[in-house]
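As structure tokens, one chain now follows by itself in the form predicted on its own.
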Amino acid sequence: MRNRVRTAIFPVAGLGTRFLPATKATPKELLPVIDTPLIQFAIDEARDAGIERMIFVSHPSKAAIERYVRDDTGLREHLCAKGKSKLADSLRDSALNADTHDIVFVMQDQPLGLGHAVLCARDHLLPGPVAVILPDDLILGERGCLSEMIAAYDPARAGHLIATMDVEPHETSSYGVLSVRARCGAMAFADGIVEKPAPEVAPSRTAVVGRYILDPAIFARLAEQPAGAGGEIQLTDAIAHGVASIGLAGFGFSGTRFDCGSKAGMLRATLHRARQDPQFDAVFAEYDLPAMLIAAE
């Protein structure tokens, strides 16, 4: 039980400036990939992984996220009264129910970085290691990325486990990159992590994406972590500080990752899902869109 991952943190306080004006009124996490908001994919991934408590680190201007996440019995009753019981059942199934999951919302009033967002959840954690899911890193596959990571997690080998993927050399300056000392199957054991290195100094091409399992010691470090790049508290810096004592590994997941924090990534994810649904075949034929155009990043 001590090493069981029971808590997941969802940092959703960002203002989504790359998607303005759409995100002026609608949180980025509620933007849909066809008909499913980004936050729903993250919630489903956490549920499938057996997470018991979900902590959403949000912003006061993004109340719509909490409304979406929680079950709305009034809306479901209205839909049933209109003869739309199937839709009501779908809404019930997608929402989080307080009877089956702990749901916590905390506010990050200032944009002080991912490390600060994770720290905001400190008072609400269940014992044991903690997962962090970034909803705009959409990972689609037969098995959820977090489920794969939890199955592989061994704190005796590495207390911090981060989802990783190999990127092209010119892309390293857009990611945190591991300094890999050994590889074993899907695991890349590291002795350091560098934030956005130039290609000529990058220690590897093993890049960090938005899934983490963190040893609880990370919170003590974050509490005293000085501001780093951009005046923000960087989660990467806190992870790097504990490499020698806690251990760090990257995990090569089996799914396909889409960077839905960018417009191009959101379009790729939408096309990818549409291509899997026959009802959109006529649209692809109309615009003569070959399969190569929906390749992941």
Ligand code: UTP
Contents of the next structure:
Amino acid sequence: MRNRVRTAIFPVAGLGTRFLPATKATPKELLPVIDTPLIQFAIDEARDAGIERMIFVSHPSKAAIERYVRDDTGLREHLCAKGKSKLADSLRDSALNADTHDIVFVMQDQPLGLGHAVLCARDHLLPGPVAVILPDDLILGERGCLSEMIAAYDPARAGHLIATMDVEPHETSSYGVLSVRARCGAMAFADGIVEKPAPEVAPSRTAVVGRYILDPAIFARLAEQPAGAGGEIQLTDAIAHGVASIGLAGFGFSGTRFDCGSKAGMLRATLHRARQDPQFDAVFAEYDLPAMLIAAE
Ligand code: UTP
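For comparison with the form predicted on its own, provide the form predicted together with this ligand.
Time for the whole complex; same chain goes first.
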């Protein structure tokens, strides 16, 4: 029980500058992959993993996220009255209802960094290790990434477990990269983590993506963590600080990850989902897309 992962934090307070001008009025986390906002994938992943409490760290200018996340009974009644009860049911199933779900919204008034956003959730945690899901890292697969991580999590071997994937040497400067000392199946046990290293100094090609299971000791560290790169309080720095005492491992998940914080990643995710849905076959044929996609792989 003590080691059960019961809480998930969703940091959604960032400015989303790479998607301006869209993100002037629409939070990045609500941008859709076809018809499903990024935050919905993250919520579904947490629910599938058995998370009990979901904490959304948002910003006052991003109230649309809370509106989206919460059930809208008025809209559902309207749809039912119009004979669209199937659509109403699917809205009910994807929403979070305060009567049946344990949800908390906290505000990060200034985007002081991912580490600071995670710290903002501190007063609302259930006991035990804590999951963090970055909604703009979309991971699609047979099984949710967080479910896989929770199944593999063994705090006796590593108190912090981070989703990782192998990247090309020239890509290390875009990621946190683990200094791996031993591998065992999907686990990569590490004795360090370096933020965005140049290829020639990268300790490995095992790169961090946006799913974490964190030992709760991280919160005391974050509270005294000085600002790092970009003047922001970096989660990576706080993880690196505790590596020797808490332990750190990467986890190679089975799904496919899309960097939906970037335009190219969002396009890839959209094509990936569309390709699985026959209603878009005609569109693919029109643009000769299958050939292009195969060439890109
Ligand atoms: P990103 O760095 O990818 O998001 O943070 P961003 O800063 O909003 O985007 P760009 O780079 O300007 O385009 C990953 C996640 O962490 C959240 C973001 O909302 C996103 O979901 N975040 C980031 C916070 O909640 N607070 C922060 O201070 C920074």
